[in-house]
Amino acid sequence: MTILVTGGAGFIGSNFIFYWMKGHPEDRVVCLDKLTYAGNLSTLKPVMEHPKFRFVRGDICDREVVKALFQEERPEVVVNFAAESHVDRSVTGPEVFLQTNVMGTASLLDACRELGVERFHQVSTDEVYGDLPLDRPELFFIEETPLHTSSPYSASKAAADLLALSYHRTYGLPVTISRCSNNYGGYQFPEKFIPLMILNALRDMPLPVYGDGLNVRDWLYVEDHCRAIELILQRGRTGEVYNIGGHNERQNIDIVKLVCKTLGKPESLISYVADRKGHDRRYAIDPEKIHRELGWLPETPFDDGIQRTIQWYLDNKAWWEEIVSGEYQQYYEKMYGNRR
């Protein structure tokens, strides 16, 4: 079959082209991508010249664009990863997160259900539901919990996860959603919390975190990630959220000082930053759904995969000096130059 990938030269999408292209060798896969600053075609290379992949540059917001794919590709599944995603970017710019994340995923909700397609997968987030309290462990997010936006960001890809289920229930379009919790692995962008750290730590440069540093996030492997949404796209049943979770809680204090210990860097390098506008102070997802009706465990444990995570950016240097001396080194000195 045909599996159209958005957004793949970015950090997850371009990790599931590659565990579907090794998994999947029969199936051809196109990747259609804006490359926007987060989206890196270098990240491809390993799979640009493969007779199976096909790579087209292109903004999902743009119907004429995604209506000719459609038709000179007719994939059967759809997997969209297309978004804006980073929390402090939606604060000082929320208007691209809404044409992006909303617009753009109808324009590709329209196109499957003018064209047809077997499954259309939304990729969405576990922020959508808000933020547990740090002195509730037992709390956790289920499908079933409303959902409860604090950022521009997760307000627009709840807004795209109920297009989405609408276009479920009103035309019958074969729609799953996913909703997982903070993902790590290699190709992640360094504005990322974890690359951050280890790249500033690599460089020497202080370690900007935000407020106590005491908030909670569940991490998620990158690749038990893709592993999940494979069995959603195979058993899933339509119309249906399935959270993906970690079971990996840590604080971000402990994160930044593993890593520091990790690299051999000094804690001095801590910076405490004034905290972020709407910082939730907790997420953490019970994926109990997915394990009972598809089998679904993440596999990797965080000190493993952190442990391999690190290793990654030590061993591809090239990959993200490129990143770091461009216009991201702008967007950091405004976003962290005067949290002091």
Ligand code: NAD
Contents of the next structure:
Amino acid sequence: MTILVTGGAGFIGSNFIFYWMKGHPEDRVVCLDKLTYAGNLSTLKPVMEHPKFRFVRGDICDREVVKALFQEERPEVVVNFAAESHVDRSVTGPEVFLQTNVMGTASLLDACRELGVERFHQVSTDEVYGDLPLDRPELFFIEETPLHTSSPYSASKAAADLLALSYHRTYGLPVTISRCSNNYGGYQFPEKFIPLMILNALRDMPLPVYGDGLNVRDWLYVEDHCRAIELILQRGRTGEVYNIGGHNERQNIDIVKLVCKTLGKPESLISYVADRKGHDRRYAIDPEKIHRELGWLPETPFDDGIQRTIQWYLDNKAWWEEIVSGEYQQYYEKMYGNRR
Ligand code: NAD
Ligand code: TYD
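So that was the form predicted on its own. Now I'd like the form predicted in complex with this ligand, please.
What follows is the entire complex, opening with the chain shown before.
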């Protein structure tokens, strides 16, 4: 079988490629990635020379490129990770989010329709459900929770989900969708919360906590997400949405304190900064459906996963030093320079 993984040079896509190639050595894996600021070819170094792997640099919005690749490779399965993925960037520049996340998904769906696939899987996010209040801990997102987006990022992801479902209903395309909570683990780009705190702490830089730091995210170790996608590809029902999350809710401030403690850094590095516009308060997934139908449960306890993640950044300094020494510096200055 040939599986096309888009966005495979990013955080979750690369982890998924490693996961898939380990568990399915008979499959051919083709990665299509534009290599935006978030894509890093050095991440894929371990598989680059592998005879069952092919990397193609290209934009999912480029219909000619996509069609030619589909004609050449005839993938049976397509997993779409390619996206603009950072909420803060979507607040300052929404347009590219619409382009990649909506039009890019449309281009892939059309190629699947034209050339035929056994499965198109759309990797989505719990952020499409909006947020939950902090004072209602009994509330969780289920698959039927109405879409109620807060940021241009989540709005673009919700649009893509609806489009994918429409291709299932209208054209009978074998589509599945997963909506996962916040991931953490190795290879995550340092603009995201956990790696940003780890790398700033390591360099004795201020740890910028937005607002009051009490926002809650439901953290899942990236490999648990990969395993859930694998199960959905193998046994998930087409036309269905599956929520993925680990009942692992944490306040941002507690994670920052944990990072400080693990690295032996003082909490005086913590710096409360202006809140994110439209900042979602709490995300919390009810993963009952994927547990009941596919037997999925998260396997990595947060305490293990976070230690492994911190260790990963300690062990892979060359990977992140290359990133933080480049254009990331300008991004950081723009986002955090006068965020008081
Ligand atoms: P990421 O930003 O680390 O990686 C995105 C990858 O997509 C990069 O390699 C980038 O080069 C590539 N890309 C961007 N635009 C492209 C285009 N037009 N054509 C081809 N490639 C393009 O993102 P991530 O954190 O790995 O997220 C992957 C997917 O999972 C996204 O769809 C995101 O919405 C979803 N998701 C992420 C999380 C999370 O916590 N990170 C949680 C739930 C869902
Ligand atoms: P982020 O990693 O951007 O993911 P999400 O898509 O859930 O917003 O941020 C996770 C949480 O951490 C979110 O509540 C915003 C907060 N945050 C900070 O407090 N400081 C930061 O520098 C960043 C990047 C995020």
